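Okay, so here's just one chain, in structure tokens, the form predicted on its own.
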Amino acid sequence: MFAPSSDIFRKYTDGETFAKIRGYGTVAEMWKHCADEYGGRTAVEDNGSVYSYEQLDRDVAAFRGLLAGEGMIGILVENSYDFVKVFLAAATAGRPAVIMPPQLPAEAVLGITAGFGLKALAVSPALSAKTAPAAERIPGIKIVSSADSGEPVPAADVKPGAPCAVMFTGGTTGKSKAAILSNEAVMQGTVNGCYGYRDVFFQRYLLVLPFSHVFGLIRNLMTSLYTGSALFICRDNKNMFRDIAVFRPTVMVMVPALAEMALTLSRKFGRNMLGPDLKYIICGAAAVPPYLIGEYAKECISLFPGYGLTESANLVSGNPECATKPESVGIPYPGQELKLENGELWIRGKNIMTGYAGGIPSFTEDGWFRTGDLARFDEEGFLYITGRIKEIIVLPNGENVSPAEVEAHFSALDCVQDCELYEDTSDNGTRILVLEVLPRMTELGKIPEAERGAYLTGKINEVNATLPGYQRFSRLIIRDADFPRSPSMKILRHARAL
């Protein structure tokens, strides 16, 4: 069992700004230090106007006055300083929200809001139709607009283990589920972003990620508020290179599939599209390339990859020795134990959710929650991802292949951006091994066209040649358009009944 501390991280930032990394029980009680402490700085940037922690902390404390009552409620706001603010008052007034995703259907909404038993919505002016059917089907709902202001209240006395989010996990490979994150467990994840860099506050964010998601909700924005950190919010990611020009960002939170967009652009157009300012990118949500961070290396920004899960207020561990270890996902962050079973990583503390609505079961008897991913530790205590229990491949001569642990073979590759390894049949009827591939264009462009399709594949082969006889594969495919994926970015593996 292994059971991380901080001191661990202290000698990758200088002790004065590592003494200020300090816990807080709650959001309300790290909220009125951020208020009382950065007062007239700049917490966001949204839609060209400047908001300071005064400002944000004037407008959570009014939009307070707009959720007075108990219960659950949700928020249905897409990414602007109006999520900010809901959200800030929710959590400080004692309000546990549930966080929906703002692309949902009119329907899902109704559906969430009733079986969660919802007693106020909060809703942007954009989004509002969609709560069109909650308010004529639920009696007594409250709708409030995002957009509206009350009399200011005070915030809750609100106890660390007092639920305040609800998040719905990315259901790649089978129905999402939703985890409940207590106060205590926000927080312990918020100050798990600020350890492993150099400089950790006053920064400059820019959000590309949904707040829907528990990367964009606690990596980005509430470490960004913590730090003291000004955050611009990217409403269209379409605009993402234009903001980064305005805003020049010196942290960027991101997943793979956005890093290898920008470094492609950046490669095509001859100038980091990045920006001259970036010094770090936190990347996370899928399997990061050790290709990125070396790339990234050379434009003098550090890459750094981790693991973490919805369940865990998202961060588990962080690479801050990704030079070296660029395999790794990193150290365990402290307030938490971690221990392998089977093979399978199981992580009870602080972190971790309090369970899944429904009453899904989610621990242990003796309270340990078993993420489902396989993984193992080398000796220096660095953490590395194998696979997915639920993804293993039973072949038919009993030997059980884990798709992610063969893919990272492949993915190690600088011709090859993304693969997936799944099972099919062959034309005879057999089980086959078939693996696709997503060539990374700006390597296999250095190879002249006509050859390029013989040295790709002769690549992929010389790997495949390396690996044991029961995980290599039979088929090959190459794709020439992304893989479908999750609004994470995430693949969505393929489902196939044999």
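Rigid core (definition): largest C-alpha set, two forms, superposition within 1.5 Å. Positions refer to the first chain, counted from 1. Keep in mind that this is a model prediction, so the values were computed, not measured. Compared with the form predicted in complex with its partner chain:
- Once you line up the core between the two forms, the Cα of R58 stays within less than 2 Å of where it was.
- Comparing the forms between the two forms on their rigid core, the Cα displacement of E379 stays under 2 Å.
- With the core superposed, G469 shows a C-alpha displacement of at least 2 Å between the two forms.
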Given for the second form:
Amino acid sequence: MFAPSSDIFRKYTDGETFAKIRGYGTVAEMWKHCADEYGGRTAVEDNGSVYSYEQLDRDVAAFRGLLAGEGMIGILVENSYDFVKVFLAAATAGRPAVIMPPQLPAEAVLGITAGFGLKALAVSPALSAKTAPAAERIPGIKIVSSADSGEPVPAADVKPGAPCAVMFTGGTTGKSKAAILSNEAVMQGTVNGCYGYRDVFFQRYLLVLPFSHVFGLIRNLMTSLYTGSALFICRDNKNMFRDIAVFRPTVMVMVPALAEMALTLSRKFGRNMLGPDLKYIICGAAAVPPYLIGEYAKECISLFPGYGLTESANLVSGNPECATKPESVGIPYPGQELKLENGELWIRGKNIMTGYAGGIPSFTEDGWFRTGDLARFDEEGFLYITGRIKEIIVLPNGENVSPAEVEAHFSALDCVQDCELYEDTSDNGTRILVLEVLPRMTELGKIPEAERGAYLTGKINEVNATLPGYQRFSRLIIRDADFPRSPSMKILRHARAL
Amino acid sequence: MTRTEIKDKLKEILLMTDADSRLLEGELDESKELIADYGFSSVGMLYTVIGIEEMFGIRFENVGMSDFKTLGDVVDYIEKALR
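Same protein, the form predicted in complex with its partner chain this time rather than the form predicted on its own?
Full assembly next; the chain just shown is listed first.
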């Protein structure tokens, strides 16, 4: 069993900064500290307006005035200053908030409202039509506009174990589940975002991820506020580079597909599209190709791959600055215990949810959360994710093949953007491994067109030959178009008929 | 800029995206649909919008790629914006 301490991260920043990274039991406690400590500093920039910590605190107190009562509330607000205000108001009022993705249809809003027994819905003017069925059919439901405010009321006395946020998982397999995160879990996730790099406080974050995803809510919003940083809300990703040119962020939290896009466009147009001040890219929610780390390092930007889950309030581990292990998802953060059971990563600790909503079994008898991810640790305590249990291919000879582990070898090639290994049946009925590859055209394009196919297959076959026999593919498919993907840009793995 | 020149530059952008590369050989077919034929994902759309704005120095004001059905519609928009 591995129970990391924060001391592991001490060497990555100066003593004064490290001493400032302290835990809070609740969001209310953290927010009081932020409002007192950071007062006139910019907290949020959104839609042409700038909001200081003082002003945000006043607006949060005023919105709390609309949240009198008890029970869970739903938040249906797009990425905006109002979302920040509403979320903090709910958290500091002791009202657990179900964070609804803004793209939900009205019927789903009704279903969640009824299913969770929500007492109130905070909705933005732009999304208010989606609450109409709930308003009509659920007696006593209170609908509050995120643009309104009431008489300021003080924060409630919230306990660390009290639920804070309910977040929907969005895995590539299975139905979405709702994870209940306590105040303590949200705060541990928030603080974990401060470890492993030099410049922690008073940064400039630019938000491109949805607040309805833990990576956007906790690592982006909450860590930004915790560190007295300014958060610029990019409302439309098509304006991302324009917003970057104006705001000049120092930190961005991204999925790999966006980081790859920014790199490709930077190379294409001969300038750093992420702006001159960017120091750190926190990258996760999908496997991060080592290629990206190397290419960003050439631009003097540190890209840190990490690992996290909705159920763990986002962050389980992250690569520290000067990481020399790009295949790893980094060092586990403090406040949790980790162990491997038959290769599967099990976690328990402050950052882990209190359970799934709806009574779905969530833990082992002794309180461990089974991640479903296959993992290993190296001798220095770095964590590696080698696959998903559900995706394991059991070959006719009994050998187990983890697709992610094999794919990592091919993804390390510069000319491979993404790939998927799966089992299929050959023409003569034999079960075989198939590798589908999406080429990285920015690299492959450097090769004369007539030679690209041979070059790519040659490189891939070279790697294949280095693998143990049972891990080698028998059929290679080079894709002309991207893989089908989930909203968080993970490959949607298909169950292929055998 | 002629329509052919616009299409040549547009092709450079599409080559960076996840568009079906078989449709990018030879001259671009304006009648092909962005989603049904080229198979653009949301990130592919994003690449294209940003790439067009950078490459042509124009802006998509109050319009997104989802408002365009075919590649010809995109070329029309660029042509008008450049006038």
